[in-house]
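Listed next as structure tokens is one chain, alone, in the form predicted alone.
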Amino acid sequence: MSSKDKEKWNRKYGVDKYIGGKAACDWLTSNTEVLTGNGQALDIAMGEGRNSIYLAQLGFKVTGIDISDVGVKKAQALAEEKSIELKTVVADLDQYEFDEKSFDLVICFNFLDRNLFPKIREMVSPGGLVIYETFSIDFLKYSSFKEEWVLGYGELLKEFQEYRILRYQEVDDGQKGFASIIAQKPL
């Protein structure tokens, strides 16, 4: 990433509303089951926090990271207007040290960084949950992304392959295409 990506991210979180709303993803809050609380959670690429304020309100510590201190900053309002404890931090994801097997549950939504891949592997502690969704090929027939943007058909699948498969899906739905997978980590 650069200063031109936070920039950019910056800008766009630069207004007076949620981009993206305040609910958390339709994927994180349909598959609550999945998530029994009060570990550690990391969310990758947070944004405005509607994903981390979720978790927290489940249970889990959460750490939010993104480049953007200005998504940074109104996650940190909507934390403190629902009252929830949030930590967070603004960072390059490129330069970023992660602990390692530290997380009991780490998620990503509409961020793809294949870098990554490996580091959210070794972070997540064993038995843990990562779970993921982001565009897929499909959405260039929608957008102006570029290629690297967007995983291939089946990538996220073999991104975790040697993980438990509790949950997939790839969806094209005539305005956007996207995958999204549940794994959770062999003990």
Ligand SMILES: C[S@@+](CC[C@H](N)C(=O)[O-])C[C@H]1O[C@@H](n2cnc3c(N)ncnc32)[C@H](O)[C@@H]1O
Contents of the next structure:
Amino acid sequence: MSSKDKEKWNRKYGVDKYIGGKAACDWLTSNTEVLTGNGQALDIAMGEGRNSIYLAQLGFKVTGIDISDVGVKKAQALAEEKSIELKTVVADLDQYEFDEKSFDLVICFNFLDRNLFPKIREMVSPGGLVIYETFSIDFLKYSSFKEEWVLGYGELLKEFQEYRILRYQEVDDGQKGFASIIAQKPL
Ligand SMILES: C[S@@+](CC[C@H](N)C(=O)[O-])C[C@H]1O[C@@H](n2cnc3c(N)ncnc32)[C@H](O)[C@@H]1O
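Compare with the form predicted alone: the form predicted together with the named molecule:
Below is the whole assembly, all chains and molecules, this chain first.
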């Protein structure tokens, strides 16, 4: 399953263009005021690095993980272009054991693996933030996505019910459906 994912994403990223663009996602850039700009950040399924680079520019020390070596190479090239440092790991998140258990910020955009939720909750340090955004059940109206790949209504709220919810939205804009959260782990 995961080696197929690697091939699939390597193929998609194997073009000169940054297929996800070079600019960070709106949910990050429009909520910058909650980011203190220092500490360790983890970007889960970082892709070509647009969000990692944005966080590094804000002052975070960022580690990005992705199964696609081609995507990660593009992330490193973009980091070099912007003269910033990025730690990257090419790994299959299905099997990866996280050594580092104290991130001030964990982000994940456009990727869903429900087995990671408990690990994310464990990896965030007390007072730290989780920023998560991915497709929701509304997206099934506009795509051939499978139900297992999308969030149910309120699912992120349930996963982070012990956290303080700083921001949350469920959006159906007529082309896409997605949910986004910013949640803070209690001290
Ligand atoms: C839709 S892209 C999102 C990339 C990035 N978060 C963004 O929003 O630009 C999904 C990413 O998940 C990665 N991915 C898929 N399966 C994975 C796995 N098992 N382990 C690690 N990364 C995986 C892909 O390589 C791809 O970069």
